[in-house]
Amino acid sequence: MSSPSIFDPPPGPPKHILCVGAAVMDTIFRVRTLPQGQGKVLPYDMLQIAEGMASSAAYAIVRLGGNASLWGAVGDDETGKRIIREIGETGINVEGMLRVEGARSAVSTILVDDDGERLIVPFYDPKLHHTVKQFTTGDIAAFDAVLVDVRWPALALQVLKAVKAMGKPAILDGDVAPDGIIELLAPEATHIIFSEPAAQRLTGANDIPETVLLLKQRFSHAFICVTAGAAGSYRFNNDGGKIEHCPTLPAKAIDTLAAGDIFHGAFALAIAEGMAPGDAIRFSSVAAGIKCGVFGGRLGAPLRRNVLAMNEIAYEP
């Protein structure tokens, strides 16, 4: 019998995380190299899949043994029906999804090359997020933590405020967004995980540890981490008052699409389960690293037993 791991779930029912934001129909093409100019690109594999930042994070939560609900918006079109159906079939609760009359559902065309890098062309109809979903305090009380992305900022802001007031984790996926969005949401978040491009855009700095320090100075109330792909992640240790680094898995990337989303979902679940922030970051790093070895966006999200096994191989002495 194996010894207990810091990544084992706590006793009791699975934690329930609310994810708020993007729900998109992605068409993913696998190509040898990303295009450098005009011309025709011939893919050698493809798939269509309903995902998006919040949606993929919710999928990661379910795969890792948690419960997840998704609040997102789709159009009143066939694509919207398909998005809700496919996401619901994964075990994510989609009862809170909103279908917006007169809006087109979000779609993306994505190229993934043989080094796992991607080129993304997303389309979001502005009408999708003009309406703010109505909810009550009771609706929010059912969740152990909330994770929001930047795609539906008006709803994300209200949800973050409600959850923070209850003393529960209010987690922000700090990805690249239109001017002012992160500045609007960050004051209401208890934990913020920035992507490297978003961190650089907000701070004007290129050195990752420097961006962490500048972001901590700006949003001192929150736990701050910056993810940097193959370079791993950097976080500010509130206890030690210093910046700490967590490496990623040492393996060739097949597909980095949705890796950040898997990271966020894993982190939200880990924090809801009471895991220490440093352990939660490592848990998330392993989950995202495993995902990068699988083509297909969110389809690479691992099961919890795979994360435990890989952690023992990659990190444990």
The other form holds:
There are 2 protein chains.
Amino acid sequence: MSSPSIFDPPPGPPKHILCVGAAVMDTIFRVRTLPQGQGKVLPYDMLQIAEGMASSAAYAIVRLGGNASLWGAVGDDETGKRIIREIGETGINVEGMLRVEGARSAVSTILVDDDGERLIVPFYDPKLHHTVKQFTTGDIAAFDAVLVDVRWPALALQVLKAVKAMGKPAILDGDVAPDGIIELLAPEATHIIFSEPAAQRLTGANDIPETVLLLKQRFSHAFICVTAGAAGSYRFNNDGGKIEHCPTLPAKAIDTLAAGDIFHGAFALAIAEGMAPGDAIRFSSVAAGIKCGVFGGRLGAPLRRNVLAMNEIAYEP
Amino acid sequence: MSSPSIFDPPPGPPKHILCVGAAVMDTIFRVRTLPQGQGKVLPYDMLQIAEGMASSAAYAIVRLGGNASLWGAVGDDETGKRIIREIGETGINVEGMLRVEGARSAVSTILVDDDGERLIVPFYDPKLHHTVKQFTTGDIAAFDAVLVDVRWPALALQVLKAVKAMGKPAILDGDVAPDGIIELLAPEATHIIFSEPAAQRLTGANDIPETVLLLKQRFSHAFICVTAGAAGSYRFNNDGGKIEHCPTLPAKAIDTLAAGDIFHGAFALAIAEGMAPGDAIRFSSVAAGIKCGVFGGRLGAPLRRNVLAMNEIAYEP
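Same protein, different state: after the form predicted on its own, show the form predicted together with another copy of the chain.
Every chain and every other molecule in the complex is listed next, the one we just looked at coming first.
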């Protein structure tokens, strides 16, 4: 376990990743089965936790030994205070968080059943992301990489441009978004990790490797990967010009909520640390796979030593 | 409108009702249609509000011009602080609220669709109501009536007994509860308002008037009423020995969440004010009916002048 690993961080201080996007107060109920229409469902467990795409990714980075800063927006309400405080308590730098006057903080309810299936009810106040946080080049010079999600596109666009201009990794979490958002952000990203539904929506194709090829044709400047849940991830290998597959951990999923975000956070840190893209994908895949075995959204994000140990068990037996 | 009404309060200071039971942080999402199984539902409105059976009843009492105190339990968490603060800000006396160490506050998510149908996901920590709040006869001597729900049975039982011994109205919100709870509390109540599902579960009968007769046979010491949503309420008239029906307001329901609680609160206040039971039921029915036209759980509880005006329109044209 103590032998050197390709997943070890490089010498020097931890890399610092800026995450831009969602910060939400989630209420996660654990139920035996998901409801069908009206009535009452009695959950047997419940958790309230501040998370969201960029927030959970930032949490994964901190758990894996990196530094993370979060730029997101909350409302000027009690929930907003709580979101910032809870995320700050995890070690994520929240100095760049914005409190938007007259807006309500994002809240979401998620039901997770015993098969790991989910029902999500997310509420976003449109006013939350009307403003764009002001920043200077100096503000982002300290970061080694940036990861943006699709929740705050106007800010994400400016940040991607600024970071890319510095020659640093500018990573896009290409999840399902309103029409035009991915098309807006993708040209400015150096690495794009698409979710399967987003990849299918963008390409019109169903076959995952085919979506990878079509997306690579469209965004040829960037590293392209599509994550497909239990089916693993597929990426375009720029060296060989081929599609490569990385399977997930062979374990029953307890809770896949935030698994994608953990993947993106791990990937951003790995890229910032200089890991080769293929290794970074496997690192991220193991981190996300461990998360799926733990109920509680982002709380399942593993420590780096857990990723290393699990990688040895799963891939190097 | 300014003519005297049977719904006017008696001279003297407002009556003071003690409400015992649920205090919950509700998240209410407004959706076009309720979800069927897994996936994502996008709500078009959202409200977070501290309420619950006894809490919403207490709010109705305050809105109708009475005084209300709430005895309920919350956890020693941030949600608990928020529940107590929000309820206290409505004018309800919350000095008797308990914060239970090591317990989590009750939270609930409710989806309301465009037909007013509801999906409810309530979470109660069993530890929340293991303790019983200590009180003396002197503590409750100041109240003119008490209303208890089924959420905190051990405390409700002691309070009902103490209040009944003083010869004051001891009102039970007879909603669906774990087996044995209604049977435990009903003998100590002077007035019982059953919900239709609870009445059907207790009697095995489906026909509402029949459930009223069976419940009256079983709890002959008490005033008996069964509320049946849009079908109105049915009560046993002790004077004539007959079942009497009170229809609801003839309007489309927007949100029935907390309508029953508003009914119970209005009823408790009316009885404390000395209103005849039949008048008290109509008063409550109008108050609950007005609430059903307003989205937002207990927020729809009307002022007394609204009840009077609506009563004239609906019942005395």
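Rigid core (definition): largest C-alpha set, two forms, superposition within 1.5 Å. Residue numbers count along the first chain shown, from 1. Values in this document were obtained by computation on a predicted structure and should not be read as measured data.
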Shift of Pro250 between these two forms at or above 2 Å (CA, core fit): no
Exceeds or equals 2 Å, Cα of Pro35 between these two forms, core fit: yes
